[in-house]
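Take a look at this one chain, the form predicted on its own, written out in structure tokens.
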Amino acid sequence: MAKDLRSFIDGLRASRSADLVEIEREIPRDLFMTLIQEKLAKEGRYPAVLFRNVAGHGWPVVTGLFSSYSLLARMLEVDPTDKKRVLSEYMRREAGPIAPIAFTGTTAPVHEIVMTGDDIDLDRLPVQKHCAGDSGRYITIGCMICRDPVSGVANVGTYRHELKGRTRMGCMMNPVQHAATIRNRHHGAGKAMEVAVFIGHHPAYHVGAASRGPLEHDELAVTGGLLGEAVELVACKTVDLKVPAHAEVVIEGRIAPDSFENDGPFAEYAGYYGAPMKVPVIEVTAITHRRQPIWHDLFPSFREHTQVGVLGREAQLFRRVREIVPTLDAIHLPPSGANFWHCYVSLRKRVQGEGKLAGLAVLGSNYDVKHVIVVDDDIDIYDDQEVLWAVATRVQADADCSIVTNSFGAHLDPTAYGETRSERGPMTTKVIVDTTRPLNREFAQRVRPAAQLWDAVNLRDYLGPGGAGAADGRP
């Protein structure tokens, strides 16, 4: 059976882990789903959340599928406690893409229900307003497929789509993203661009869509490698494109030349509202979906927004930095960095200056990164507290911090500046913090439990399966 959104949720449910929370109580369509995610986060919990009863809609809504590294591990079917293996397994599978194949059944699941013409109504979909200051309701985790008119290659990327009416929705494409290049090529020839947006599938589809590569890069082949099985494609009903046959929903349409409308304000990944902008508009020609579909949503100003693409970015950085620093041990873009603005680098230092060299390699390989913290391999880079402990105990700022000014960075950073520091622009100041211990002089020895005892003691033998001490709660 093909891996899809349903099979992934079933797997989470069967694992009986804390990675899935199911809510039966009726919940309003707008603002409440994101509010519950934030309430869970305040308790240090970042599960996938399945809302079974959204007021006014018969569809369940799942969100939070990328909220933790544990969920990314489950996507790859690896041990969630072995965080280093998550990236290595991703890199192994990414390196073995599997080309898509044609769906061979009679009716593809995503075509069980087909709506065209007067039956099209985007408001029937349980699309929510995520934050109070948003300008409207947004599809936030739709994978859009379009075709490059030059190479003929299909491109897949994740964009946001604000609902504009029964048959119209926006599409916010960053000018440097592949879909924007493809749209410009179509419109330069005076032609509309056909698109198909699929919503609701196995998380590997979204991680594959976020993988890094040239314009001709085949994201669906990468997805196949991540899944360990070929993606099955089926022809759309009203546009000349193919979509994953086991998706929950597909929205087909066209973007006409010079068709733009306002989009925003919108709650962005950095935790601030982005300013309104003009975006292309999709004229919807069909909506197809499975029977009893599950809607997939993503909270855009929450940590899961950037976690969708974190493995692709980490893999790219790991390969490039290791070319410069062969003793690289691990690399991590933590959720605390908003949009990949923090990077933690672990290495087995051989020579003085290698920590700074690793930091420079990171800054030269990804313009989003703003702060690089380089640590020795005794520090767990998946634990912010460990990294900050290294900063506190192994750094003197005048010797160990390097500042790079006027560097291109993330334009959505609210502190970014232009040619003069008084204007907004795409430039940021970047910092390398080298916490690696010196090699040419003695440094204090870290206190650690005896390794033999650590491995021999199982807490459950002392605390019991419930994690408590004695029955009355006393130690």
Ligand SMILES: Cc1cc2nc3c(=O)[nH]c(=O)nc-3n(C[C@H](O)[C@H](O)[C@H](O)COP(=O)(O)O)c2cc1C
The other form holds:
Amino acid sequence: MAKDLRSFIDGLRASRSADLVEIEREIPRDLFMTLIQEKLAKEGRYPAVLFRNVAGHGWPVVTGLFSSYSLLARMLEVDPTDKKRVLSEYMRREAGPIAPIAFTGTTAPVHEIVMTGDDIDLDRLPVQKHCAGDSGRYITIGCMICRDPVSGVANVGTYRHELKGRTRMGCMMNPVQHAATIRNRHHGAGKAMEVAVFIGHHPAYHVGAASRGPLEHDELAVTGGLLGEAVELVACKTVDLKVPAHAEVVIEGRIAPDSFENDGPFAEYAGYYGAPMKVPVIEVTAITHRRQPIWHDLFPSFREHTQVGVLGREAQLFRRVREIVPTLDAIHLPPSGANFWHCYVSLRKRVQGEGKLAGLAVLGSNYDVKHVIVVDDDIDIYDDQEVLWAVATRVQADADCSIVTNSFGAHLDPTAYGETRSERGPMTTKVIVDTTRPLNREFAQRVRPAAQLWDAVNLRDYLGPGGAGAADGRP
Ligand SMILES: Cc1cc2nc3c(=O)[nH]c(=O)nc-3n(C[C@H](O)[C@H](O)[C@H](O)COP(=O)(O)O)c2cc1C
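Structure of the form predicted together with this ligand, please, following the form predicted on its own?
Once more the chain from above appears, this time first in line as the rest of the complex follows.
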């Protein structure tokens, strides 16, 4: 059976872990699902959440599928407690793309229900308004397929789509994206661009779509590698494109040249509203979906947004830094860094200066990173508290911090500046914080529980199976 959104949710449910929360109580369509995610986060919980009863809509809505490293581990079917293994398994699978194949059954699941013509109504989909200051309701985790007219290769990318009525929705494409280049090629020739947006599939589809490569790069082959099985494709009903046969929903349509409308303000990933802009509009020609569909949503101003692409970026950084520092232990872009603006690096230091060298390698390999914190390999870089403890106890700023000004950074950083620093612009100041202990002199000995004892004692033997000793009674 093909891996899809349903099989992934079933797997989460079967794990009986904290990674899935199911909510039966009726919930308003707008603002409430994101509120529940915020409330859970305040308790330190970042599960996938399945809302079974959204007011006015028969469809369940799942969100939060990328909210934690544990969920990324489950996507790759590795032990969620083995954080380092998540990245190594990702790198192994990313290196082995599997080309898509044709769906061979009679009716593809995604074509069980087909709506065209007057039956099309985007409002039948449980698309929500996520934040009070958003300009409207947005599809936030659709994968848009279009075809490059020059190479003939299909491109997949995730773009936000604001609903504009029964049959129209926006498509915000940053000009650097491949889909924007492909749109320019169509529109330069005076032609409309056909698109198909699929929503609701195994999380590997979104991680594959976020993978970087040349324009001809086949994101669905990367997805196949991540899944360990070929993606099955089926022809669309009203446009000349192919879509994954086991998606929950597909929206087909065309973007005509010179068709633009307002988009935004929109609550962005760094936790601030992005300004309004003009974006192209998709004229919808068909909506197809599975029977008893599940809608997939993503809270864009929340950690799950950037976590979709975190493994791809960590893999790239790991490869680059390891070329310079072979004793690199691990690399992590924590959610606290908003949009990859923090990078934690751990290593087994061999010579003085190697911590800073690793930091320079990170800064030279990725423009998003603003603050690199380099630690010895006794620090767990998946735990912000431990990293901050290393900063507190192993750093004197004048000796251990290196600052690089006026370097290209992320434009959505509200502190980013321009040439004269008096105006907004794409530049940021980078810092390397080297917390690695000196090799050329004595350093204080860290207090640790004895390793043998640590391994021998199981907390549950003392707290009971339900963790009854825990303050809030949760396991
Ligand atoms: C949840 C999510 C939402 C995104 N939304 C947008 C968007 O609205 N506009 C955009 O230009 N890029 C967006 N991106 C980034 C692109 O999807 C990403 O850069 C992708 O690799 C682009 O693919 P392409 O260059 O092959 O078209 C988003 C990424 C994620 C993970």
